[in-house]
Structure formats: C-alpha cells, structure tokens
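Heads up, the chain below is alone and in the form predicted alone; it's given as structure tokens.
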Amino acid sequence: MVTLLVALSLFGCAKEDVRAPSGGGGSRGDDPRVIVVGAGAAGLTLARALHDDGVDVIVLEARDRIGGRVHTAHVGDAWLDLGAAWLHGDRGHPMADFATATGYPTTTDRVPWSHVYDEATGGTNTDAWWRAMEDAMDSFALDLPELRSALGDGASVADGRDRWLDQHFPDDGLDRRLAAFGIDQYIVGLEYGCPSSLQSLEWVWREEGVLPGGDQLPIGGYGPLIEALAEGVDVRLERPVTRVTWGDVVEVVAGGETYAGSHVVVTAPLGVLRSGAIEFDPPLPSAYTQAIARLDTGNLEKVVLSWDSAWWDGSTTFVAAAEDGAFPEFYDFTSYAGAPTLVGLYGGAFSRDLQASWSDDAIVAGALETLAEIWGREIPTPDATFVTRWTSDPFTLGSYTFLPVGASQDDLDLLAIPPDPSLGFAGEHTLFEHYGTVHGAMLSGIREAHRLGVTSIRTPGLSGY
C-alpha cells in the first residue's frame, strides 16, 4: 500500500510555497495566486486558510450559492440541512472547533426512536428488535476479518452478508430479516449510500469516519457556519469549471472566462471528476484517472415532510418485506427544524431506482404510503415537502464516496498527492481516514493549505490543525 509520505517523495512535491516565485514562465511567475475549484467545505476551508495567511486566492463555484453538498434551506416553516446534517463527533472536528471559536452553538443529537416496523409480519417493536439488529451488526463487524479471509478481496458486502447469515441465521424468519436489514441498511445503505452488492467487503468499516464525542447538530443548520467560513474569501459564483491547464502555465476556464494563477486546487466532488466534466490539460496521469474510475459515489437522498403539528412520536425504522431498503428510516427532526418535520433517508439500490425513474411527487407519495403502513392510519397532507436529487445534480453526481469492489485505500491516498506542484486535489474523496464526511473535506483543505506553504492556520478554531 502506498503511504502518503512515500508517494509525495516519489512525485517530488511534498510542499510548495505559494509566496515564492514558481519559475517556469507563463502565469507561474512572480505574482502567485491560488485558484480553488469549488466552494464546498474543502474549498472554503482551503481558501479561508490561504486568505487569512495573506495569500491571493479566488474560488470558482458552479452554483449560485456556496456550500456544495452542505445546503441549509427552508422547507415550509422548517429549517433543514438537505445535504450534510451532522457533525460526527466534537473532538478533533474542525467544523466543531470553528463553531466554538465563532460562537455558533451545536447540540448533541438526542432524537427519540419510537419503534421498528416489520412489513412482512405487520408487527412493531421497540427495544427488543433494536437490540437484535444492533447485536447482529456488532457480530457481523467482529466477523469481518474471517469473512474477508474466506471470500477474498473480490467479494462484496452482499457476498459476506449471505455467508454470515447462512452461518448464524440459516432459517428464514424475523431474526434473519432484522440481521440482513441491519447489514444492508445501517452498515451500508445509510452509511455509504450504496448497495451492499457494490460495496467492497475488504474496505467496509475500515475508515475512522466517526470522531469522539457523539453525533452533534449545528443549531440553525450548517448554513451559518458555511457563511462564516467564507467570510472575506473571494468567491465567484455561477462559474462552472470546464478546463484546467496545469504545469508551467496555470489557467482555469469557468463560465466562459479564463482565470490565470500560479496554482490550482480542484475540490470538485468525485462524481464530477468521474463524469469528465472538467478537462485537464495536459491530461491527468493514468494512475489518477484509473483511481477516479475505480472509486464511486453513493446515493444517499432525503425526502423532507413538514406539517403544522406532529401526529407521530419519534423516529421510525421500516423493514421492507422485499428487503430492498424501501424508505428504511424516518428521522424526527422536529426538535431542531423549528417545525414538526420527518426526514426520510434512503440509499443503496432503492435510491438508485427512485432517482432514475420516480418523480418528486411519486417519491413523496411513496414516503407517505410507507408512513401510513408503519403507523396504521391515514397520514395528513404535509404543509411542505422537498426531495433531494444529489444523484443527478450535475455539480455533485452522487452523495459521497464509497469503495466498490476493485477499489482500495490506495485510490483515495493517490488523490491526495499532487501530480505536479501546480495542481492539487482536495475533498472528502482524498482522505481515506475520514472520507464521506464534512470534517474529512475540511481536513483535506487544511492539508492543501499546509502543502502550499501555510505553516500555521490562522482561521478561528483551526490553529491546531
């Protein structure tokens, strides 16, 4: 496995100081300027660190807003995060530390869970079924080394799940159904956003995505934090980048305009890189294009349902009889959204099907039908709804990174290594330890700031990183 330090030495670009003349003619002369592609968590963290250190930096953002996959918006009277919502931990989390330093409060997630509904039997339970799922997931996780050894690195989680279920739950029934649901949904579908048939068994649950301190929610959503992070930074909106020229000459074509600089850091999501929407001149080395092609993005989506009064009691889990992950979770955000609100989260194969073939109205109707089945009653018409479309959004093309069969940590590690001092990458897809998270994205931005010569981060709360 290629380590980051070894690879950096191989490519000869361990650190670059943007204050020093770069040489080589073209636009990399005595007037260094860093161009950051993308105003998500990674891009804004990098740009803010550079700005606070006195470096000339501009950010080119395709959307008409900042934040990328972090987007807080009104849904009726509710105030919801449509993308990233949680801070997974509050120790060693750059956004949590930034929030503390800038006076933005967060709170521990204490959302109550009412019950688990099993569609096959029409039964409901709370504690016993939760414990059964948790015990099964814990046991499966403990058996992962044995399963990996038995099945090899070409196995998917679905392969490992089937083998494990046959060993521990050979008879069809509720216990097997709950165990399968826990593996398919809570370990894979709602965690990585992908189907268990695609997620690599070798690489599932190997990252360190959750930091100490428990899940936190920023009061008022991520939006105010993103706005505060962007303070003072030159962000150019509605500038979709289509071409990046790197090497002796650094130019970025965005929104029909050409921007010259000394260095460029691309923080566009993995899905955008995979699509080929950004042309690189010269083309990226084949090792990079192959790594990008091996990785993939999950499809975690949300359907937001808001009412003027709550008719339910707590969050619920729906174990579909077909085991297809249909609307597996309805999260009660009432305490944090400012209005009675349920958020249906779904990923995996079910999400891919819905995103490809269901209209927004059909998704809302499907969610309401599922709630009616769970609660055994007619559901009042919501006052407001919203359906996310991260999977088809041309500026994301997916929710966040997962490692399918055939990919490995090496692919993420490689994307953290600049192919040239003039060109770097940042984003959650470039940090194996915390990929798929906001803090992973921010830490990658901090990494690039240090590479570009910032010895001490001056942004509030981030000085220790």
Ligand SMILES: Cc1cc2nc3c(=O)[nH]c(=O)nc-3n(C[C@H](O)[C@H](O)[C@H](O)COP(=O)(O)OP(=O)(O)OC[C@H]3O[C@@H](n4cnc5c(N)ncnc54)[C@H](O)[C@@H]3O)c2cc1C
Second form
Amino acid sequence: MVTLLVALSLFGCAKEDVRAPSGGGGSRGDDPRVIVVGAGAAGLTLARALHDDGVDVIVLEARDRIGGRVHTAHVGDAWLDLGAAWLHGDRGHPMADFATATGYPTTTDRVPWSHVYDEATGGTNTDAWWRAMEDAMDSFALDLPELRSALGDGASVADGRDRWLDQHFPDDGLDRRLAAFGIDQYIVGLEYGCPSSLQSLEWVWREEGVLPGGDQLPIGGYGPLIEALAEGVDVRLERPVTRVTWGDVVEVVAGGETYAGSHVVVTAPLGVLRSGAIEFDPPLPSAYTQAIARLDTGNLEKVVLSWDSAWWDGSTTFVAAAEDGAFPEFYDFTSYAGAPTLVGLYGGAFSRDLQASWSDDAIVAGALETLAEIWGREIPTPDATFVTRWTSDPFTLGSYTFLPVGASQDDLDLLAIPPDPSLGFAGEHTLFEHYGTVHGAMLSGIREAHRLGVTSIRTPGLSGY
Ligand SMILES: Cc1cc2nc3c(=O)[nH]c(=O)nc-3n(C[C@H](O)[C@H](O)[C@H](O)COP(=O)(O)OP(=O)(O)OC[C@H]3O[C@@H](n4cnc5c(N)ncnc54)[C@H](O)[C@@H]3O)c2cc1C
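The form predicted in complex with this ligand, contrasted with the form predicted alone above:
What follows is the entire complex, opening with the chain shown before.
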C-alpha cells in the first residue's frame, strides 16, 4: 500500500471527469470521447457504464467477436464456455447482479465427482481421497506463513511444497502423492494456470479471489450475458490496436485507421502488453514496463469432448504418478451443455509442453487415453471436440495473470493507476484482490468508469458498485 501511495503522487493520478472541458490531460477540447481498447469483460463494463451515463465512447476490438476470454461456442450439440465458465460467488459479483437485473438465470454448480484415480496403483476411491487431498491443502495453506518466513521471498510454491511434504509426508506413497497433487493442481496449476515451480510462495493465495455464495454457472453460458452487457455500445470489431498516443493528444491506431479521442483506456490482456504488440507514444514510464515484465500469464486450457450419449457418470480427477503431470481433471458438463460433454482442464508445466508442441489431434488422443485409464475401458470416439489455444492466441497470449517469483501485489496495484489522466488501464491484471477472474475484470472497468466521472452507474444491476 505504501508503494501505491508513492506512485499516486509520482504520476499525479486524479479523478478525471470526462465531461469537464479540458481535463487534467491538457487541452483536449470540449468534446470528450473515450476510446476503450478491447471488448472483454473489463472493456465492455467500462464502455457500457460510460454509454449509460451519456458519454461518447467507442470500443476497438481486435477480434471478430466480443467477450475476449469469455467465449461461449457450439461444440457439436453442446454449448460450452471455452474461457471463463464459472461465476466465482454470487454476492458482490457484478455479472451475477447484472444477470439478476436483466433476467438471465444462473445455477449453482452441483457437478458430481465419481472418481479420484491414482495412476501409480490404478486404484480409485473418491470420497476418502478427496478428503485426504483437501485436508492436505488446508494444512499447507495454514503453514504458508511459516514456510514463507523459512524460505524467503525468492521461493516458489514448489520449494514450499517440497519442504512441507518432507515434514508431513516423508515417505513416498499415496498420502504424499495426494498431498502433492492437491498443491500442484488445485492450489496452483488449475487455479493460476502456471507451474508451481514459477508461482511465488510469497503471493500464492493472498488475493481475495472467490466471492461469497459458491460457484455458479450461467444457464446457456456466459455468451448471452456478454451480448446483453454490450447492448447499445459502439464496438468496432477487427480493429487490432497497434499504437496508442497519450497526453495532450490522444490517438489510437487500429487496422490502418487513426481514432482521435480525449481519453483512452487499454484493457488488452497482460500477455498482449508483455508482447509489445501495442506501442505507446510516449513510451510508458519504466515503472509500468518493469511491472508488466515481472508479472506473467498462466496456461489454463480446455479440451472439450462431446458425445451423442453419455458412457460415463460424473467428473473425475487423475492423480498422475509422475510430477510432470497428465490431464488432471475432467468436468462433467452434461447437465449444463445441453449434450453429454466432458471438459478436460489442465494448466502448469504439462500445459506449457502440450501447447508448445502437441497438435489438436494429439491433445484429444491424450485426453481419451487418460479417460480410458481412469475408466478401465475403451472410450467411444467423440462426436465433436475442441482444443483451446489461449496460450498462443495473439489477442490473449496466456490464460490469466499469476505472480511469479520476483513479482508482487505492487505490480498489479501500479497498473490500476493511470500514468496520466488521458491514459488508464483496466482488465483482470489491474486488480490485485480479484485478478484472473471475470468479476475482477468487471470491477476494474467499474473503477475506470468512476475515475472518468461516472458517479452512479446506471447499467442494470451495477448501480451499487
Ligand atoms: C481457460 C480459462 C478459464 C477461465 N475460467 C474462469 C472462470 O471460470 N471464472 C472466472 O471468473 N474467470 C475465469 N477465467 C478468467 C477470465 O476469463 C478473465 O479473467 C476475464 O475474462 C478477463 O477479462 P478482461 O476484460 O480483463 O480481458 P479479455 O477478456 O481478454 O479482454 C481483452 C480484450 O482485448 C482484446 N484485444 C487484445 N489485444 C488487442 C489489441 N491489440 N487491440 C484491440 N483489442 C485487443 C481481446 O481480443 C479481448 O477481447 C478463465 C480464463 C481462461 C483462459
């Protein structure tokens, strides 16, 4: 927090009412026009709030669709969310409140778990092994302060895990495997998308993350909600922004055209900012480029497998024998997708390897092999499949933010502070308490709307934010 206050005074961050002529950014004329870069959850929330307040706003979106990492698509007969699927909580969740206000139903996630499978022994025991894994994770979480002070801020979660396992499960065996799996997969790989050897021990599980109320799923997926959020907003598709000029003159170059405005808010993902695909003129202050370079994005990905009829029953967890992993879980989405569907989720080192060198066919074949092992039977050929590629998608370049060793909360906090009244950032990577989530992205859009002078948000469901 100390760093945040110092940065505020360094960069002269001030609340900026876009409707006041010639705001703090210099002589930008009497016709304020906000340019929002990116039509994901953050950009659309911001643009809709400005639009509903009567502010002139346009959104420049690189892709031929809106939503960004929220993308509901048809896979065979199933409707699936290829990016975000869950609303993590329903109290204080702007999308949950928007859904309620606009009449879009959500449902509590009640997916049944049928198998925790141990590759080393070929055994399966769902209830007892879930409990063992959860107990180990709880106990590891309680020991985090002690591990942090023993290992220092240069330690990764893998360092902490090894020390902790040696203390609590010195002997190789099922208990140690379950505990290691819980830490590697459920605390890190499936949560932050990154390998536990990269995730900072100091910053793991320090954010608020999940909101109260339990995981919810929007019925019909996130897609209809995103469409409803974009209602009335001037979104220009297929406009990849390559240059942002900020200061006294605000100009944004996208798809060969130049757009003039009074203010610009960039919501392009952290991976895109890290890649340098958007040039800033003048260049961003070095504190920003250094923060962007210290943070990183994980590699959570999905492989969707859909059949005409279900041959299985419930979701499964696959505890791999080797540390480099395998497809760790298959979620049974049948009751939400409208067709019998399993979604394999995977992240961490395993995902980095697959995304770098496996074809889509190889990933589907690998997932089917894992299912065959869990279920001890031949698996019918799926009727439809889909392999996500968020890691290499040029408009995402990673699933979402994590804090590697060397990064800290200060880096995300700084990205929430506009370098100049004419230039701000929003997106999941700009809100420490809730980074890596849809609600974090939306709350960052709301933060920017308030900064730009919207005192009370008129968008349905969002007036209390
Ligand atoms: C596989 C996966 C599963 C997830 N699961 C969940 C979940 O269950 N629940 C949850 O809460 N969160 C989940 N998340 C995270 C969540 O999807 C994101 O945190 C959130 O959607 C990010 O929103 P955003 O607006 O910050 O970024 P984005 O949605 O990425 O929006 C940024 C927009 O900028 C556009 N853009 C990029 N470059 C340019 C450019 N140069 N010019 C113009 N436009 C550009 C992009 O196309 C995109 O539309 C998941 C993410 C992934 C990848």
